[in-house]
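Shown here is one chain on its own, the form predicted alone, set out as structure tokens.
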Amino acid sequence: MNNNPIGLFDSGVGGLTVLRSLQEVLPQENYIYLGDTARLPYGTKSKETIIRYALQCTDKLMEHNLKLLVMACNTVSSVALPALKEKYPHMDIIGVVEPGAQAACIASQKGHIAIIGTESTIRGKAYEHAILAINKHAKIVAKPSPLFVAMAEEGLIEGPLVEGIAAHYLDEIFKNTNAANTPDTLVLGCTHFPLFKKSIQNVVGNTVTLVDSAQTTAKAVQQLLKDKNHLRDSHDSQGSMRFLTTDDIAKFSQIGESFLGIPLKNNTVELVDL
């Protein structure tokens, strides 16, 4: 069990930010990542479609004898978690919403938290429910920011255009209100969004704390494996990474490199059909 891989999936390459954070804290682990690039983005799909896609991705990953599954996608985490746990009751499954909500509550001094994410994530109010379960007095403002996903998948992650889009979404929350009504914490409620940290911080200002659900999810995975004594021995060799995609291996490799921070050779990526 300890040597079995950790599985992750996302609609595209955004979930690689979660894998990158996992590699930083658990470099000895084996990983298998599925990016459903043929059907992205998930964030504009119906709840029923998202659940169906999530189950198909999970079924494919379960073929590889996982020891833990990470839904490296805020949209899926906010919509499909109950369905996945019902089908696979004996599998440990971690989403990115709960860890992100916990980190936001810890980070916010005022209890005033802003959230950006896909349309489905924001519409489902998963972050609001998770935050209010921790701090019932929290004040929350949420805004869908779908253009960031398309920009990230195209590798457009910085520059005037990116900051312009960030300002389009965030100025209403952070610039057009008085200081007392301005959130002090912003949750990047999509795994694509950490790539825009620098641009977003430039727009909202340095007094606002950005919460990256990828980093908090990695810590949650580390703690769960430690609690269950399922960590791979740190004295073993460096863990392996395997990648699956449902469309265009070359593009997955090219764009994925900016998310993962290391080169991805085409021969490490396998094309699969769901």
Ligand code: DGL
Second form
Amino acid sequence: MNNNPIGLFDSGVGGLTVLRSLQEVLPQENYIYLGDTARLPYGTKSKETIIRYALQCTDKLMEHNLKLLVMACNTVSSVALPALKEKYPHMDIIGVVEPGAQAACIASQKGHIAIIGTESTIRGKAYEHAILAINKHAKIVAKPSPLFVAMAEEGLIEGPLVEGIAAHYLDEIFKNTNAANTPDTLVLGCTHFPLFKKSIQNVVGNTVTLVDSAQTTAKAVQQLLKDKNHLRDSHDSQGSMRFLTTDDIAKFSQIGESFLGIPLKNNTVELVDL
Ligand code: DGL
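Give me the form predicted in complex with the named molecule now, not the form predicted alone.
First the chain shown before, then all remaining chains and molecules of the complex.
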């Protein structure tokens, strides 16, 4: 069981930021990652469609004897967690929303938290509910920021254009004349957004703490495996990584590298049909 892979899926390559964080804390684990690039983006789709796609991705990964499933997508985590848990009641499933919400509550001294994500994530209000479940007095402001997804897919992750878009979304929230009304914490509620950390921090200023749900999810996975005694033996060598995609392998590898932070060899990527 402990040698079985951790499965992750996302609408595309964005979830590789979660895999990257997981690899940092749990390098000895085996991973299998599915990116449904053929149907990206999920963030603009209806709840019903996102749930249907998420179930198909999960069914595919379940063919690989997973020991744990990570929904490495904020959109899916926001709307499809109950459906996945219902279909697979015995599987440990971790989404990125609850770990992100917990980290935001710890980081925020004022309890005033801003969230950015895709349209579906913001519309689903899962982050709000998760934050309010921890701190019922929290003050929350949430804003969809869909252009970041397209920019990340284009490999455009810094520079004046990126800062201009960041200002377009965030100035309204953070350039408030009354400092008491300004959040002190910003949740990057989308797998693509950690790539823009530098630019976003430049725009909101250093007094605002950015919460990256990829890092906090990796810690939640580590804790769960520890608690269940399911960690792969740390004396073993580096674990393996396998990738599945529903569209062009070369494109997945090329764009995926910037998300994963290490070269992604074409021969580790397999084309699958859902
Ligand atoms: N992976 C999605 C998320 O984290 C972003 C891309 C999409 O819209 O599919 O919300």
